[in-house]
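So this first bit is one chain, no partners, the form predicted alone, shown in structure tokens.
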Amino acid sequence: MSEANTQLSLLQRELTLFRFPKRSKEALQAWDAGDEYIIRYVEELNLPDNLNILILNDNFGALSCWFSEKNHVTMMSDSFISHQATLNNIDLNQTKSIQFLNALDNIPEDVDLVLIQIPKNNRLLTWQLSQLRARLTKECPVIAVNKAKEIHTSTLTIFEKHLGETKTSLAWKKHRLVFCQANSQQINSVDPITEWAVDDEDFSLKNYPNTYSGESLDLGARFMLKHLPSNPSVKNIIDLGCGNGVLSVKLAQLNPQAEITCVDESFMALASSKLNIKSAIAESNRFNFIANNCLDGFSQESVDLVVCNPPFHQNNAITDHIAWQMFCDAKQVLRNNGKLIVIGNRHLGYDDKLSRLFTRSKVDKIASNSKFVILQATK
């Protein structure tokens, strides 16, 4: 497999851009044709310098790096990974520093231009557009981009309803631009939280817009809830990729003596976890919430149990490198005889990956059904 191009050469300018975390023999590029399309379009407008530009959902910082050279950029994203990638790429290219906001922060005042990488999650898009409508003047242009096949009539309806008048460009390299103004007749109030009860459990879950499985419990978590351990000797637990905290709530009920650390790269997921744990667990002071890339910076041999429902995609790319890093990091932080419990689709072959790390004799199958397998690896 060939290594990804790291040099964005455009309009007689060049940026060096890396994904985060930076990996040797990286096959995936840190920008796409959508980034190039929006850069070309904005540069052709010949706008003045020193604009206040708000960039939403910049994947690895290509847009933020490009436009920060001559403007004041605020990058707003729900992704810790995106924040770190952007910060690293700004340092690498020695462009001007920018302001970082997460997706629950307020939209800044006095914005001159908004650029959006349209998210896959329509709840997040709706929330972001409603926040823009409440803050922007109708003179502020909003330019969004996505793959043409991902811009549906329903996508444009969301723009029209929650922001204002909407038009689209011709397709270029399979991407399309969306042009919008904050001039809808009414400002639609959007509740950022969706709440629903967990079947067969005594608690409900609140979910901010970009929380994984924010509208219903995913099947993997539903299966895993039935197979979480209760062990009075366990003192420290990490819920790695915690999402809305459903596993953490159950683990806390089963292990009232344990301190639990919720880790996720989504700021909205962590905010959801805080709400849910505070609601369901009386002594919620035994929890920690950390936005992070897997377990970067955690102390080695400090934890008794790690539970993990790994993602198998990063942005639009299907990849197993996140799961592999989660497994490697978990092994580092586990004490001797500590356990890693993982759930995954049967076809993903996590048993082979865990056996490479922990040896075959230390990997056991806890449970399985037609779709999922739950594995336990012992250090």
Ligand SMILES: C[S@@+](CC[C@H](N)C(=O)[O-])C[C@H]1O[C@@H](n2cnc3c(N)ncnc32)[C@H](O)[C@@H]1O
The other form holds:
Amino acid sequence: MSEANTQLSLLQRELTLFRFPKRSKEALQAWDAGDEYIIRYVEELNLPDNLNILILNDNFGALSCWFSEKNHVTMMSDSFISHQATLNNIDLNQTKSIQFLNALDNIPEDVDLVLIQIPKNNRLLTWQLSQLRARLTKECPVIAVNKAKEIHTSTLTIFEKHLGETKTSLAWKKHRLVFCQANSQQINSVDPITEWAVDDEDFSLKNYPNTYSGESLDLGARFMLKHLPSNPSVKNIIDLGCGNGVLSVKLAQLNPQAEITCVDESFMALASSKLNIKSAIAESNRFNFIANNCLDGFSQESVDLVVCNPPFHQNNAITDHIAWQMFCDAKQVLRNNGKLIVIGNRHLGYDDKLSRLFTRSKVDKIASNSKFVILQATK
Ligand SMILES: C[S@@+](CC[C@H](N)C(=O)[O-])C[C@H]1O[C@@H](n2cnc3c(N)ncnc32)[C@H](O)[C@@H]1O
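Form predicted in complex with the named molecule, following the form predicted alone:
Below is the entire complex, every chain and molecule, led by the chain shown above.
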């Protein structure tokens, strides 16, 4: 596979843009034709400088870097990885510093223009549009973008219902723009939380919009719940990629002596985990919640147990590099004899990956069914 272009050359300007984390031989670009389309469109409007521009869901910071040269940019995203990528790209290109908000923060006041990379998740889109509707004046233009094939009639209905009058552009390089105004007849209040009970367990889970598997329990997590350890000698546990915290809640019940650290790159996932642990577990001072890329910056040899139901895609791209990074990081932070417990679809080949890292004799199969396998690697 050829290496991705890192130079965005557009309208006589040049930006250098990297994904985060930066990888050697990265095959995926840090921006897409949707970013280019929105940049070209806005530049053609010849707007004055020094506008307050709010950018939602900028993936790796292409839009923030571009528009911060001459404007005051606020970048709002649920993703720690996107925040980090944007921060690095702003530094690299020496554009003006910007304000960072996560998707549960309030929409800032006095916004002149809103640009949106339309998220895949309709609950997040609905939440973001309802927040915009409550705050924007109807004069403030909102311009959103996505692949044309991802903009369905139902997507436009969400825009109409939760924000206001909506039009679309012609397609350019398979992308389409959506133009919208905050003028819907009524402001629909949207509850950001969905709650459901977990079968066979004595707790329920609350889920903010962008939390992984926020509508129902992940099948892997369901299987994992039946095989989590209870061990009085375990002092500290990391739930790596905690999502709504389902595994942490169960681990906390099974290991009342253990300190548990929930790690995720989604701020909404961490906020959900916090709510769920608070309502299921009486004492709350043995929990930490950390937004991070895998276990970057964690102390080595400091933890007894890491549990992980790894992600297998980033944005829209299917990838196993995050799982691999998680396994490598877990090995670093585990004490000698510490354990990493991982669940994965059978076809993902995690047993080979773990054997390469820990040696084959240190990797045991704890359980399997027709779809999943649970593996334990001992350091
Ligand atoms: C398959 S989900 C598992 C969620 C939950 N533990 C469960 O079992 O239902 C994987 C989680 O990893 C998180 N994640 C993805 N990339 C990450 C990264 N680089 N660092 C930390 N967490 C990440 C995702 O946000 C997601 O919540």
